[in-house]
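The data below hold one chain only, encoded as structure tokens and taken in the form predicted on its own.
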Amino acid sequence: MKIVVVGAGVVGIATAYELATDGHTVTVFDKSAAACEEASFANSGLVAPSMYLPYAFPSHKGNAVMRFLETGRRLTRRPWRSLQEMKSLRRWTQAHSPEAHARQLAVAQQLGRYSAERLGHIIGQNQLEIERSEGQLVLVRTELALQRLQTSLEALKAQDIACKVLTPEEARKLEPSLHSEAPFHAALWLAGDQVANCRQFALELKTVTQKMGVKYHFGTDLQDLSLQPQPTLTLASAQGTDVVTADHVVLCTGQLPRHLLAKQPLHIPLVELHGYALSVAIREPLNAPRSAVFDLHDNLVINRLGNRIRVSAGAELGPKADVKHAQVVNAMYRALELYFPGAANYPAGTQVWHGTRHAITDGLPAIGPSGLSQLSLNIGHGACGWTWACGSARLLADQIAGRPTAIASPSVLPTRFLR
């Protein structure tokens, strides 16, 4: 079949190396000027089958009003500053019931282990040179939020990720650069999760698969989409608009025009989720970590990319602040110093991105057929996207192909929103 994708993230970008190696005729627009220049650009690095990522759900504690509260206590821009604000958050937390979260953890962690089995095969198969690390140190400050973790220890068990609590001295045999004045009183070692380089790893895989024939169009974007009497998009650029005829279309962002959305029967209750990443270069490697470092009572990561580190931090929902938030910037500075001083280099390379995760509230992506004919969905992935993308990528190829999928997959389902 000939097959538009409609988004070059890392998202989209697997996705066009699945549906070309099922010997698809694949075409990739992008409204950007380059791949992965939107979330795929700076993420943590986290491929995370444990979901132990910073604001991968919202909160499930208590009713929907402790919900709320708890989840917004937690963001870096307070939701009550604006209705809008406060519109997302009541959307995010309102289908976070223990109940829902166990079921729903239990899906996302399910495909992140058969998406980080894809990613580990994609990297093999195709030789690429990722920048990698094993592993996840999750820092828990205290003995009481030990104990609270107890019931997400057992649904790792639940699952077969394997979960090791250790004393401060055993993590820090396992990251020795970890400063000895940094306050924990325990951690968790996750040693199925990994680090791996996000964007370095998509743009590779574009090159893959231009070899296979993808082509790839950016500084384009979809103005409108008819599926009768066939898929027909109409996309504007600086040359121009152009309408593009195809088989079938897989929608791999979020960005898409609220009209277009508006025509569909479909409702995807899509919130935007803002965060921060600072990427460093090292000054002294020994003094650097090995992979990840998760503080979970700031929810911020601390990992190590090749000869950078990188910090990613903050969350807020609703309109996009015009200015970074220096609370969050400066918190970020001060947690690198206060794990791993004397790591970084500041004036040999500094940056600062802020940029935006499409989540849908009941924490899972929208993955295959839409309900509409040959149009299917790849979105709504928020904070775990690069956890979810190779799995995903797969996952939509096959239905597309009508083949048995390697997991079952009715709650990722984009039908489930059917209006």
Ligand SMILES: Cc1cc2nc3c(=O)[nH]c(=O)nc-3n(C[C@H](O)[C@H](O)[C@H](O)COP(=O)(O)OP(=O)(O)OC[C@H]3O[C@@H](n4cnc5c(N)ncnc54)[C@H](O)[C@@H]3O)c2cc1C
Contents of the next structure:
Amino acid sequence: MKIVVVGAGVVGIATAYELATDGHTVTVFDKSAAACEEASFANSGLVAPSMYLPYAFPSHKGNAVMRFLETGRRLTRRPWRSLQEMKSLRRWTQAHSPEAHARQLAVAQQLGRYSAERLGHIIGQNQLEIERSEGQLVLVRTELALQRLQTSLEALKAQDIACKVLTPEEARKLEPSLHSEAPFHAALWLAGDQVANCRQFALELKTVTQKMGVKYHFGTDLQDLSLQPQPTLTLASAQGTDVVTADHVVLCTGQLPRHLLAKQPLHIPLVELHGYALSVAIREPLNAPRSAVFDLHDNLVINRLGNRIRVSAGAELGPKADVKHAQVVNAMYRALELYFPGAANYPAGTQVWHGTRHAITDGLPAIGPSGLSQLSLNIGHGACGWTWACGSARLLADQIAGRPTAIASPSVLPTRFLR
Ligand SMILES: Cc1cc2nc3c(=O)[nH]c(=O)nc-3n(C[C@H](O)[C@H](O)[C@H](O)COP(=O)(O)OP(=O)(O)OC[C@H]3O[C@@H](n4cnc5c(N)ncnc54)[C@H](O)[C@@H]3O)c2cc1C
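Can you now output the form predicted together with this ligand? The one shown was the form predicted on its own.
Next comes the full complex, this chain leading.
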């Protein structure tokens, strides 16, 4: 089949790879000037089937008001003054039962493990050289905080996800550079998680796909899409407007371009959650983290990516602010000095990136047939798009081929939102 993929982030490139592997003729369009210029640009790099990610499932406890307030308090930009943000927060905190939550978490972890396997397979098959490290250490400040984690620990155990509770001394054996005065009472060791450079992987995989015959067109914005009698895309670029036809279209655009599908029966409840990543060169490798360290108290990840350290933090709902939130940026610098003093070489260059996660309010992505003729979606991966990218891509390719998929759950299908 002649398939058009829209979006050249990590999800779009992985999708193009799997479709080309299945023998389809694939063309990718993206409105940015190059691949991975949006959410896939400088994320934390965690490939974490453990799903120990702070904003993946915020809305499962308490009554509506409690959930609303609790989630609001965990955001780094307070939503109380903006109507737009209040609306997003209401959607984000919509009720679901603890049973539904447990089912969704199980699907998320299944997708995480399947994706990690696929990632390993793609790296091996194509001999890709990617900056990677193994394991994630979650720092827990107090005994009370550790007790509060019991339900999560049991959920991990139920999913067979290895998680060990360590003393600070044991934790330092795994991360020897952790500062002796770092404030933590215990740590969780998630051996099955890893850190890998998302953008580096995607760019290398893009080269592989080009050798397989996939064509990429950048600076082309999908302006219109009609599906009858044949999928037809209207694409605007600096050269003018082009009309392209295909047998099938896959949107890997992070969010759903609402203007294109406004009249369709699909309503996917998406929220935007913005965050920051500070990347800085390593001055002294002996003082730097070995893999990922997650400070549960401040919702902040510090990890190593080759010869750089990356610190990620922040959760802002609603429209993206033009100005970076100084309080969050300063907290990232402080955390780096608190946990790994002397590791960073600031004069050699620092980069602070402000990125957006597009998340579906039930916490899971939308992968598969849209319910509309010849249109599939692979969107809404939220805080876990890198973790889930390679598995999502294979699931989607298998769905298009009409093969049985590795994860059969309807909870990841876009059609769960058909009205
Ligand atoms: C601060 C931060 C930290 C994160 N850390 C992690 C992490 O540790 N682990 C993890 O798993 N995930 C993490 N994520 C999430 C992860 O980065 C995203 O989920 C993932 O990159 C999404 O990939 P994508 O390809 O779907 O989207 P994108 O990379 O945003 O790609 C979508 C592409 O679609 C294009 N596009 C959109 N609309 C159109 C249009 N109309 N026409 C043409 N092109 C269009 C865009 O230009 C873009 O290139 C993090 C995100 C942030 C912001």
